[in-house]
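Just the one chain here, laid out as structure tokens, in the form predicted on its own.
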Amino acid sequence: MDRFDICIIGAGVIGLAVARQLSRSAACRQASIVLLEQEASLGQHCSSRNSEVVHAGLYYPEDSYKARFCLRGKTLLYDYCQQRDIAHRRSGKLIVAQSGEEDALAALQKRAGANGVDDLQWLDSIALQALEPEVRGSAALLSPSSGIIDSHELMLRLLQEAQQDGVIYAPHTRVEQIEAGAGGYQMHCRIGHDADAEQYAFKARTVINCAGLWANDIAGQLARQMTDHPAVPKLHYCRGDYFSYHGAVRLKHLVYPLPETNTRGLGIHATLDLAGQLRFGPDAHYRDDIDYGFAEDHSQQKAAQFARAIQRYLPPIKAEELQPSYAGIRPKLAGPQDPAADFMLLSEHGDAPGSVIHLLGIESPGLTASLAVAEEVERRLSL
């Protein structure tokens, strides 16, 4: 039976960042590393179905994983993209308050300061309109360190560097069962699809679970086998839709409303891709399955809902100019009525030298935080 020192499950941006980090780590330099991906290519779910925004670290509770990894990850990500000429732009972001929301905006500025974000600028309505003539609000925060990135180009570069350092990349490989045993884990996988699929098993000393929407299922398998395994929370699927805009509205910055008071998201915001295409989203609604499709009649109704929300801060928007673009599913650890949940990193040391690390609930700002999360995984493996 084949044996690897480290098995990483999931080739989204987190798994790719971890693979690259460990392949260059002094502690893992001689280790054999395999990176498994159930799809035909990398980053097909959370990592490619998001806003591609580099977040500044404004929203998250002080000293939370989200706050710490976002702030550190932002610096690492910009440096990485600059050094490797990966497409990105520090476009800046506006968080816009309407009349009566100024106190909430000030509270957001205070939270950002507690997280170490010290570059926010307060704008009154006149300064806001001078900066973005079509945006309306009573006040706004300008975050100059927020930006956008080509997430696919980033993931391809992370994979390339990991493979150059010896990581074996195995797409079309789905983990179906894991058995904990002396000195590690036996991985039972399905390689390929449909009639051509084959069973493949191997042993791994260490498992890094970066499986995103499937990470809690994998963690649950091991929890049932190990009496001292940390409890695995329930995962909730939260879908968000995105619409592209084909009207005449032009923006220079990302534009966000104040974040929602519940745990669902940051509100329907305006983002720009690197080609200048304007798009809006995501909204947020919980569901029981993973489905990215758009029904035509539902899309028309959704476009009208989007337009009403967007017109609060961008009045010229017209529903008929909104076209369905794509949808994403966020892996949330908080249900619809629960308080917001942080990232969860569960570490378990089995019979030496085996160990496992589960990365659970890695939603936004996971893209921004990816390189910092990888550093933390390396640190835990070095203990």
Ligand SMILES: Cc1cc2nc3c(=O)[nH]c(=O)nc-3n(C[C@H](O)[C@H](O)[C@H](O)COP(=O)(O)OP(=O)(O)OC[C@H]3O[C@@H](n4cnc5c(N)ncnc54)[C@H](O)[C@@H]3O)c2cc1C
The other form holds:
Amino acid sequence: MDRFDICIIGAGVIGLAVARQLSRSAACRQASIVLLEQEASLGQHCSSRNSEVVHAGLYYPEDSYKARFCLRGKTLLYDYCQQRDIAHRRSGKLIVAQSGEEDALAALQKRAGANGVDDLQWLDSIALQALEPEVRGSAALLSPSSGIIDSHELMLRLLQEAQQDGVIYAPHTRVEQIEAGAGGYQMHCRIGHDADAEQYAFKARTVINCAGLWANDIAGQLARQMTDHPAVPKLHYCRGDYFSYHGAVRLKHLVYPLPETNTRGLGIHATLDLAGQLRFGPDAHYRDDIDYGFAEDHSQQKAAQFARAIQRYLPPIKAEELQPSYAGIRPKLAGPQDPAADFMLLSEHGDAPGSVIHLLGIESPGLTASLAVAEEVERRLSL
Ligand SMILES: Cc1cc2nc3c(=O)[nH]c(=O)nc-3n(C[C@H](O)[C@H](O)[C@H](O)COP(=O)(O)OP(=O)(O)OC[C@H]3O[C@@H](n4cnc5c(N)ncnc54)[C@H](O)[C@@H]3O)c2cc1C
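Please give the other form, namely the form predicted in complex with the ligand, since only the form predicted on its own has been shown so far.
Everything in the complex follows now, all chains and molecules, and the chain you saw is the first one.
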């Protein structure tokens, strides 16, 4: 049976960042590393179905993983993109309050300050209109360090660098079963499509579970076999839809309302792609399955709902100018009625370093945080 020192499950942005980080780490220099991906190509789930926003780190509780990894990740990501010419732009972002919401906006500024985000600028309605004439609000925060990034280019580059440093990348290879044994794990995989799929098993000393929407299932398999394995929380799927915009309004900044008080999402916001094209989303609704499709009749109703939400801060937007574009599903550790949850990094022995690390609930700001999460995985393995 083949043996690898380290097996990384999942080639989304987190698995790719971890693969690259470990491939160049002094502690893992001699290690054989394999990166498995169930799909034919990398980043087909969360990592390509998001807003591609580099978040500044405003929203998250002080000292949470989300706050720490977002701030550190933002700096690492901008440096990484700059050094390698990966398309990105520090477009800046406006968080817009309507009349009666100014206290909530001030509270957000305070939270951001506690997280170390000290570059926010408070704008009154006149200053807001001078900056973005189409946007309406009683006040706004300008976050100059927020931006956008080409996430696909980022992922391809991470893979390229990991492979240059010896990582073996295996697309179309799904981990179906994982068994804990003496000195490591036996990985049972299915390679290829249904009709001509082959089974392949190998041993890995260390497993890093970066399987996103499937990560809790894999962690759950081990929890059922190992008495010292920490409990694995339930994962909830929370879908968000995006609509492309086909009208005349142009923006220079990303524009967000205040975050939803139910903690599900950041509110239906306006983002720009790198070509300057506007799109809106995502909303947030819990569901039981992983389905990215749009039903025709439902889409019209949804466009009207989107238009109503957007018109609060961007009055000229009309429902007929919105077209369903794509959807993403957030891997959430918090259910619909729960308070927001942090990222969870579960090691085999509680929070201590171990030979398996599960990365659970890596929802937003996971893209921004990816390089910092990878640093943390390296740190835990090096201890
Ligand atoms: C709607 C939405 C908007 C978002 N907006 C932003 C944003 O603007 N900024 C930001 O910073 N973050 C954002 N995020 C969060 C960010 O996209 C995610 O945190 C990040 O992409 C998570 O990456 P991942 O690698 O953990 O997951 P994924 O990209 O889902 O990767 C997991 C991979 O594991 C593979 N896999 C699963 N099971 C197996 C198995 N058994 N065997 C082999 N392979 C397997 C999957 O096929 C997949 O490729 C958003 C997320 C969503 C859903």
